[in-house]
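In the form predicted on its own, a lone chain appears below as structure tokens.
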Amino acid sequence: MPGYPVLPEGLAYGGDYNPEQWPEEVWREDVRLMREAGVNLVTVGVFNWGLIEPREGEYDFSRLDRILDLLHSAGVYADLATPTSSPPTWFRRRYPGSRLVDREGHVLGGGSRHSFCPSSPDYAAASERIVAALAARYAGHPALAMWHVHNEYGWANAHCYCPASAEAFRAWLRDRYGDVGALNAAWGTTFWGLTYGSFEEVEPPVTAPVGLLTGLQLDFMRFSVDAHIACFRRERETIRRFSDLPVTTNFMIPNCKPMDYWRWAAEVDVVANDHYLDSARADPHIELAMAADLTRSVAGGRPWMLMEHSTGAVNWQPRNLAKRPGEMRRNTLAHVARGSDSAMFFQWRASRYGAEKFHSAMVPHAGTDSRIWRDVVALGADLGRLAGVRGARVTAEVAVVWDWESYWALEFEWRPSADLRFRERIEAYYEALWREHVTVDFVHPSADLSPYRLVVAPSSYLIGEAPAKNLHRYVEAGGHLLVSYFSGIVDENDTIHPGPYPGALREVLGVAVEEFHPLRGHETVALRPPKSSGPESSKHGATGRIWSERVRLAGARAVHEFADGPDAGHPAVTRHDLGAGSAWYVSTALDAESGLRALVAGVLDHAGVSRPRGLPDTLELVRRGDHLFLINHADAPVTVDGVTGTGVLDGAAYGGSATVPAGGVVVVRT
């Protein structure tokens, strides 16, 4: 099968090119702009459906062809797209079976791209008609680097409603169960009476009265993915009849909530992702950070493509704030830095109308005397200069767990507090890894755990029984596992572990807990070192917030005590020494200097997790083969000691410590 794109040379740089927009003067105009920024691949094709099937069963390829010949004369490279993300105004008007239906039952309209069930057999026909058309066109064209297959699954229409969908999802849980008795186990039908005698009598979870059942609520997910999946599958191997270059889409990690990418890392040839600031964060570049580590880690550690992001503002936020001098480079070598091969934008030249017009671009409608065209030819160049990073793979010694379905049933209607939130507690202890200078993968609970000297589980609230033991072994192999409240719940299924709470980790933590004690909004609780504190047990004066839990010991030991709250005196934090590791449970969350990431300090110590020490924690510290980042997030310059090797950026020769400029970022092949 393929792998990574083998062209073009080095990584690759450009984004998304939609000439289509432009008269065909300004084609010449582009590619010649594409050549002084150092550009090598753009991606083409991903809204040209109407134009190049303009009715039904007549195609017209010339402009395509013209557009594809341009660019292999100027040496950029295709990333050509099938445009099946957004069906032409003909489709929609002759199959009117085919349009989104949303929850509560409405027909929605056109106007915009994913506005089709992605079960809809129409769709199925239309979709692989004029992919199987596109793909034996320009299979053997020069231009052509890789496959880029529809537009951002999930995006708009990662669920319908529609009869179609409600019939595939009937389908779908027939092949899952094999007969309905299995389901009404499965779902806990005998609450509320809601057994169902077929799988004919089952609905999709369209909107009802509150209370409905969680396992449907979790089966339609999954099944949706399924869905979008068996779309891209169809795709992929139409495409295959005539071509054996790789074939991808761009995913949306972590930011696209309904599509389990673990599910679909084995679809694609090399894992693809967009990513954008949200510039309401105060530090937006640690969630970047926490994304790409995300992406790497569905793509298996093997590297991996930026598809899109943005040189400056996007549109859709409420407040679309432009990037800082400076920022816009961070923000690329990080992603570099933590494993993609690529930089990628939405778009080469900023749109004139549309939706998307008042979204950055690499030629912005300032032109090119403007501040965002020369740093886009500046990063052509730092990443002409990175081309050896290329290939090589980013190592880590935590792990932290992800699982796209508990994701989705924490967030379910009717949990013990509505401030129980899936990437609230993620991001927590992310940012207190990414503040230790510690990089992180991320890893299903089922997976080989064995690589990792720590691994965290922030928000396990739905573990089934084998993820739970897979876990467990790892502890009495030697390793050390960190766990947040509310987790190991739930089976797979939405159903209570049998005991006490927490369920499926209540051994391997060594505790039980009797009841939770949800705080309010306002509430806070405070820790103190237990009456038999040990070392570990240092008086730092942390608080609590969201959560508090009567917990009693069961072969673990305290580690911090509630001093005050509902369960004051109670155990707040413990650890379980376990064969040749240990399991360490917070009950809390902590508040994120003196408590949460005192504690991940200590926890990181106790693993023997290696980490340089002394450095302010707005410094980036990432080594990806032998090169090592240093970004510097902050407004004054930082020294690193122990660097020695070639700036890769600046030529320079370091021979025991690196200035990083403020704002700047120091590359280093060591």
Ligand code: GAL
The other form holds:
Amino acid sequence: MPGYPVLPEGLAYGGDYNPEQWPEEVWREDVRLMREAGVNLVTVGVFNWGLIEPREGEYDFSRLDRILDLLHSAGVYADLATPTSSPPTWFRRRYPGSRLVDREGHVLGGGSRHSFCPSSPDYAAASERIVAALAARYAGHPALAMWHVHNEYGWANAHCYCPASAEAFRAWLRDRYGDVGALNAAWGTTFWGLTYGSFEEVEPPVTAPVGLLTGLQLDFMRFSVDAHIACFRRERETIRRFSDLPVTTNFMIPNCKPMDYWRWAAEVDVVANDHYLDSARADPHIELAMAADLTRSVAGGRPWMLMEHSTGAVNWQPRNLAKRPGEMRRNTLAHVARGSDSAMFFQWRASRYGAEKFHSAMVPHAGTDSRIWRDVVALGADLGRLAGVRGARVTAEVAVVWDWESYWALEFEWRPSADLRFRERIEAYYEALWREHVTVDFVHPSADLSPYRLVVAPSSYLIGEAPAKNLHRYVEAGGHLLVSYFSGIVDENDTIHPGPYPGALREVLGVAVEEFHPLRGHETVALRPPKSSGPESSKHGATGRIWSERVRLAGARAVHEFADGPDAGHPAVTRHDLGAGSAWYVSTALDAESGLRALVAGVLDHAGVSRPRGLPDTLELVRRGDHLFLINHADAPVTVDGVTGTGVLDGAAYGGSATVPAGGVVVVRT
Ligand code: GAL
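Please could you give me the other form, the form predicted in complex with beta-D-galactopyranose (GAL), since above is the form predicted on its own?
In what comes next, the whole complex appears, and the chain from above leads the way.
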């Protein structure tokens, strides 16, 4: 991988630096404060296009020259961004054909960023020119550590429905299918007689009177990912003409649904991610852990970069909660524990202007006499002490299946229940595993599953034949598989697998589903051990939501049955011993405390997954190389036994146990 790691030593610490919003005397204070906090990397120039190319073809690099020189003189490296996510105001006026058009046909306005069509030839030409000018000028600058292409591809302009996009989509379809007959077969266009006579007849899936062909929708999602990847490649290749430094772009895993990051991962030299806490959640740090595990998995297990997170509140949620004392530190160190070799923030200095002036920063509006600033300085010291973790790997015995195509397809219109949401089940199973102190990887269903004792597929609605066979072989060879309802239903074209549900997974699970019985909004169903219960069904009191269905055993045996509801007396949870492994099926929505935690614990035991016992389920415990991270999310101290080694943050010698203060973090090098 060219040029990774990006810094000569230690972890990268810093954030987005937008000095162009400030007079130059502030810049001098900035670098002084960066040194005080231990900042060694800042992202510069992200939204500078209109400043460095004020008129088409006219460049003014004087300010950026001074900024990069100043950073270099202070020993701070630059992650130099291409400014292409925010085209200049002249561009929009000069090239109206590049404007973004939404599904309803509205041409979206300027006065904002991301307002362009990714398939626009004018955008392609203009962005290539500015990137070439930037790369030619700064390739040899000593401040440069890496290139940061664009900003969050697909966040605000994932899909464009303008004429240029429609044309590019048709070209993409020609390429994929060769002839229109193959497209008709894939999309099942005999339905409603929607057979296309030529590629010219295909329109992007704009708002239609009623349900759209789902094959059309899926392919438009795939095409749009490719359109953005093409933009990235164009810039990366332009940079490569001048520079060998690592090139990346900041992903938004998992909060940018339209981008398939399994596809993106191969394009970057180092995976970089932005993550913001969803402060409406009861335990937002569990979603953070999931995001970090998924990012590491997208990175193929290699160290990755946390490119943005926040010191405190963001500005774009309905209620922007400030982080409580200790929360920023726990958040940052959880990302590091789960494989990040950097801790970067949006943003260095809080902005006074525009849409983001209420967003937190490393230097808040309140200045340095503030808790945030003191925490930022302390965090810099912590990260300095953690230098030795750089490059170390996290290993997992459990994998969770995550497929963006399944995410998209599951959430198209007209599914059996509006409560079927991709992340709903993934997060429920992830939470149960997190509370059991199990670190997980995420996998595409076609990945090599042999490293894992247990694979969990909570939301695999769409699964092709080959990945389904992959899961089957995995179980036969001794793996253990845990599948939740409404999985294995359709293939890669969103066409139902023939025969009873769950078509693609019927054999491996040893069950056949006759009919779905979705529940009403607040309805629940009780589970009980079946009449001929074995030892694993000893747990009572499980309650399901959302879903019930008529499961027929076809090789599996019942572990739980429904005690009431539409499927009373029929199997609810099953287990199929197959080859050297086992495959479990859960046909309702259990939650951590209503049976899922107990079920998951039983399956973990059956699969022989090792994990600590007897710890509170508010303690986050992750091992990265020889560093053991203990992050206490509760208001009371926790003592963890079996910990011997040196405290990396506190210098303490731990001989047999470690006490983690309330809200605190202990890292022990074992
Ligand atoms: C990110 C973006 C940043 C900033 C931040 C605010 O999505 O990359 O530029 O807008 O959000 O939270």
